[in-house]
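Only one chain is shown below, in structure tokens, and it's the form predicted alone.
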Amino acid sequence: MPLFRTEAIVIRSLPYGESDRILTFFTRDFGKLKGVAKGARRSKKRFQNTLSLFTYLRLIFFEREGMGLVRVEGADLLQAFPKIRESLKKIYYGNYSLELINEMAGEREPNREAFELLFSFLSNLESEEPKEEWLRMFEVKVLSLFGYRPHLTRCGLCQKGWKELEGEPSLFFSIEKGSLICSSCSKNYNSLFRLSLGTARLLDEISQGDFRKLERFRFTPQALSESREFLPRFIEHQLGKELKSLKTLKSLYR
């Protein structure tokens, strides 16, 4: 029965009958992995807790026909991220991170740029403060990633472009069209977000650019404001129901 090795980053660990665990990984290489960990709570000592949340880790694992669960046959530490686990606020931001991931991917779909995405903000957070605007960047990071991309480079109705739509008086986001909506559109949609065309040129760019030249994005207060509006109730309507990290994040902004 042959071994894989892969790196990954632990997203979900749950306890498994009295020894066990059921773990969910994000892959380089295979996506989303799910897979049973034997005795991982009995024997600290096979896994030297590699097996926590927001763990890096190169995977040993193999699968045999028909079992839903891979089998996780060692794990070799490569960043543990500690950091992270001392500060409240890094724990929203990184659960958030990663029950985003764990919703938007489907299993055993690899997507190396949203590994790499993950990774890096995990890295971010273990070396700095985190700001709000790293969560903006990432959101719309991951929805590009995985085909939800929101539309921001022209109205979604009149397909006026952003030379067009510099004169309008105001313009909107559609949570339902997925895209920007100007101004003589928005009398056909009510549940619409103001959003200046200077947030939507940023967070299109953010769309297209490379999350590690963070200090390349600048938001002002306003850009801020509108996407921390429009962003997170978006992913919801992608998913079909609210996170339950960002119910935790959004006590923090009050």
Second form
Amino acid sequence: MPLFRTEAIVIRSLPYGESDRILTFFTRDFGKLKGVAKGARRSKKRFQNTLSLFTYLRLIFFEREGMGLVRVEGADLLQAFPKIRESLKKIYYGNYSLELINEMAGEREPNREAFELLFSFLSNLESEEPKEEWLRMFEVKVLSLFGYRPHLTRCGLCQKGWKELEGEPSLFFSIEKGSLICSSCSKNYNSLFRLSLGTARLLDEISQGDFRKLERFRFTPQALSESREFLPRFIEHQLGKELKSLKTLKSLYR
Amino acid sequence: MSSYAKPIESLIEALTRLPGIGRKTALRLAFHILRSSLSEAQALARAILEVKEKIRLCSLCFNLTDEDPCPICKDEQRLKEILCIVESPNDLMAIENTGVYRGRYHVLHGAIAPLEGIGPEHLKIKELMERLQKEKVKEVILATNPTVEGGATALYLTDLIKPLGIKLTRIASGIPVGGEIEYSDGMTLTKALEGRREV
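Alright, leaving the form predicted alone aside, put up the form predicted together with its partner chain.
Whole complex next, starting from this chain.
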């Protein structure tokens, strides 16, 4: 049976039976993979601490015919992100990023850019005090990398662009339409979120920008509060389900 | 497909619902029960019913008990000023079996796990804070697991308890007794070095 090797980040880890663990990895070469690590809860030597959440590792696995789950044969620790575990805020931020990737990614659909995005998000969490705008940037990037980029350059109905929208008293984002909506078209939609032109411009630029250079983007308090309102809701709408980690995350804003 | 007589089938089916029991194991267990005496089978059935009818949570520490308060909370010999916080009744038993700890406990019944939708409000944290207000506790030992979830719970409790001026300690983590440094992972070794103590 051939062995495969790839770099992976543990995005979910659940105990299974007496001694096993069911894991979800986000891998560089195979996208999302679910697997079982036999004896992972008992044998401290075989997998050591490599299979806990956030861990970045070199995964060795083989396929078992007819089984959805791969069998984890070995795991070499590359980075454990220990500092993330020492701060509640970092743990909440990190959990949210893992859940977003887990929900957005399809199994065995490689997405290297998304892998890099998650890795650099966790690396930033590890090395710096987290800022809320990181979450908003992560959300926009995840949406665009998995094909759900919000349309922010023109009104989704009348097609007026930024230039023509400059004089508009208020602009909105429609969750259903996934697009910017001008005030005159807004009466056609429910579930609208207020969105200023400045925020729309910023988020659109981020969605196309390089995640490793995101420190150059600056959020005004208005941009932050507008995107905090609509981005998680838009993601939940696209997924058709609630994000579990969002509730704990919200407790940080209070 | 032929099958066993209906009562046997329903016993097998019931046993299969238990964690870690597949059909083969269930079959073996069912036949063991079938071969055992009537009184043995009745004792088993009674034990299952009794556990459902009599076991509840202690109103003080939330351990599983058949009397309220539980024997540990009632025991006057136990130190009232030390409280050990654990995730589950199994963790409590593991500490209890060491025979070293003489204080009392508080069982949270879980740990903060955002990915499973478990937040602080799902644990017995409100009850813990009420206890700390009422009882004269001098030290709280955070004995949640050294996992991401257990760690998050310990951090959350630290934020809540620290301002009360109660001494707060976390169980040590590091190289297990009988373990080998050569085979320990970096994170465990780091913890072991950080938590070293003078001898």
